[in-house]
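Encoded as structure tokens, the following chain is the form predicted alone, with no partner shown.
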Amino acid sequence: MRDALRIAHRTTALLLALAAAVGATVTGASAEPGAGKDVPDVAVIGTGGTISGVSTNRVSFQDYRSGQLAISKMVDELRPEVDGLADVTTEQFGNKGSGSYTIADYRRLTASVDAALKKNDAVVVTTGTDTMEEFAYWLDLTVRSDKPVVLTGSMRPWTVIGTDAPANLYNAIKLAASRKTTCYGTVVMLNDQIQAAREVRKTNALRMDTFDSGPTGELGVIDQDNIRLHRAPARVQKCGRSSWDTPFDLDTIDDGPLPKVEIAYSYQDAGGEAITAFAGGGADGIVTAGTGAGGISPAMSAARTEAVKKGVLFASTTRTGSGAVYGSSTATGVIGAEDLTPQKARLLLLLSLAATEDEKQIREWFSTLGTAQFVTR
């Protein structure tokens, strides 16, 4: 794994030189805007959260207004610490929980996120951590551009004692500017660790330290000075070549509304009414949370069978947290999911329905894109 990392850093090294030499434009690994620079230009989109929270008292950890604290106010108040880092500008997407946030405002994020990279070295979002897995890797999924894309956020907002909101915001600036990650798609960075979108979850409602990547592990940590990384995303092994994209641009799929996934939970004796419902209600596609390896009951495993029929996809996980589910590529119109969590397994689902009608197509993005391994030679 470390030679596939060594290899893709030389290889965006090789194809910034070269673009430098020829004065073109290299597909990923573009001359850089900051090039010439003492410091790169870095882009902060801020979107709300907790860490823009204002909370009633200095020390009421868990009351606070979420979405108060303007994106520039915060950076400012970071300065001059972040000038010596970066060239940094803001701008304020929205200023609200990452729950209230729909799947179109998602879209619009992107294109945000598009545009910045195309003026600077790379991006930071900040964002609500209830659902900051979900906005790293939907932006995993469709940003274009391989230059560094970091999200942080905080546990306590920005007014209490002992918060975590400022120095995380000082740290993804700094890992945004070293472009360390260049070639690994959107990362998180909280608690001083690096995480991967893909791998990436919120395991507690109040702990500062509740974002972990499960058995794969985190990719690095920041130490003050310090920015160690361990490992890579396995698309990592692409940079610099056109296939490093993911197959889902916005740009060319529908204006309109993306397509409806849901999610269906499995416990014991579950019912199969809300698969028919959600069927009903117009999901193209539903994920189900299975127990173990994937199992759901026998009156879920009846209503799925009946919306099959009506040409719903569904994508089977686990509620356990870690672990896979394979399925069975003969079993027509339900996908395994491997290790993916079912609120990642629902977005892959909807980008692919986006993307196209063909089954066969979806499940190969699953098994590749979706469940992406080192390839060794």
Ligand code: ASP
Second form
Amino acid sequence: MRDALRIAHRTTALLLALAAAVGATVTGASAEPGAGKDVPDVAVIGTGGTISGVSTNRVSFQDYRSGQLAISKMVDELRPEVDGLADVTTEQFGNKGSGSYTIADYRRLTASVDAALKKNDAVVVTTGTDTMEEFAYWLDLTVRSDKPVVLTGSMRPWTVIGTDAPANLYNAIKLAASRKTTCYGTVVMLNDQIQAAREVRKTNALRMDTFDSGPTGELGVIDQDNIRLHRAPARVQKCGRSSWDTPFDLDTIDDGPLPKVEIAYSYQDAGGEAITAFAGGGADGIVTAGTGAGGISPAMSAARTEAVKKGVLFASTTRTGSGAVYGSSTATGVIGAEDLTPQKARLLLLLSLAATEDEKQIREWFSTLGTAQFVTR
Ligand code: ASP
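Form predicted together with aspartic acid structure, per the form predicted alone context:
Full complex below, order starting with the chain above.
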């Protein structure tokens, strides 16, 4: 029976993804939690950030305490609007700034999202925007379900005039309830824009249109009642197949601390001390944020050569914000992280090192996992 339900769900998921890819309106219920009900089940997991912030007064846009309001209270304020869209339940995972979470917390968050997806049709996670792109990419790499996972937050706290907080939460629930991003992996929804976890980045410290996906562009937009998807992550091609899952099943990875991976930034005449210290401090991997197509200073390069000899694996990225760094195809201890930003390459290297010691395999994951390239015949 479980298998039958799984096949039915996979089939529904595939149809939803294909329909979404061609822009069709999807109706019809999935074979799982929301089956037979008028509205789907959506769980909203709160972690804090500006979206749950309380301002000093109604115009203190940047002077506020983040992580104050409970997610249940925020959703309750939207009940009149969301009740017709979804049966919404809430879970308070935490209530603090995004930058305060640890990798161990991330691991627990994946477990919470996976558990919520077993009982619901989709999940929304609210986080601070500062490291939302890291939350999103982590979940994209580790959540085992192909049901929609939508991250949202806000640039203005809930309590100022002109806040984007309730609108973003409402739109995220609406997007999740539509199930249009089934098989997309994790997506980010802010400022009416839907972005892919692997590509999105915060590009401005203060503006509300801060999230941008660079050359690949946004996935789509929400224009009031219209959810428009212009494109899909290439991962939808694997929808309904076991290859859709990433290799990072945290249930099969040791409970202990995950590998330690740090980031070293290059600039004119940068010293090698950071790399030497990271390697000496027990780093298993180091990501370099290089100039241009991954270049690092001579001192950093010398320090890297020494660290590689000690078994530290490097991923090379660019500090420019876009473009790619390609590596050699032979095992050299340095992998080209292609178009991943330093902070996302760090998460992929960390999970890769947790899953294998095979540099060739890790190199392959860097150039194939979730990349924006469609396979054409
Ligand atoms: N400091 C906040 C955070 O990332 C900023 C935000 O939510 O926009 O938690």
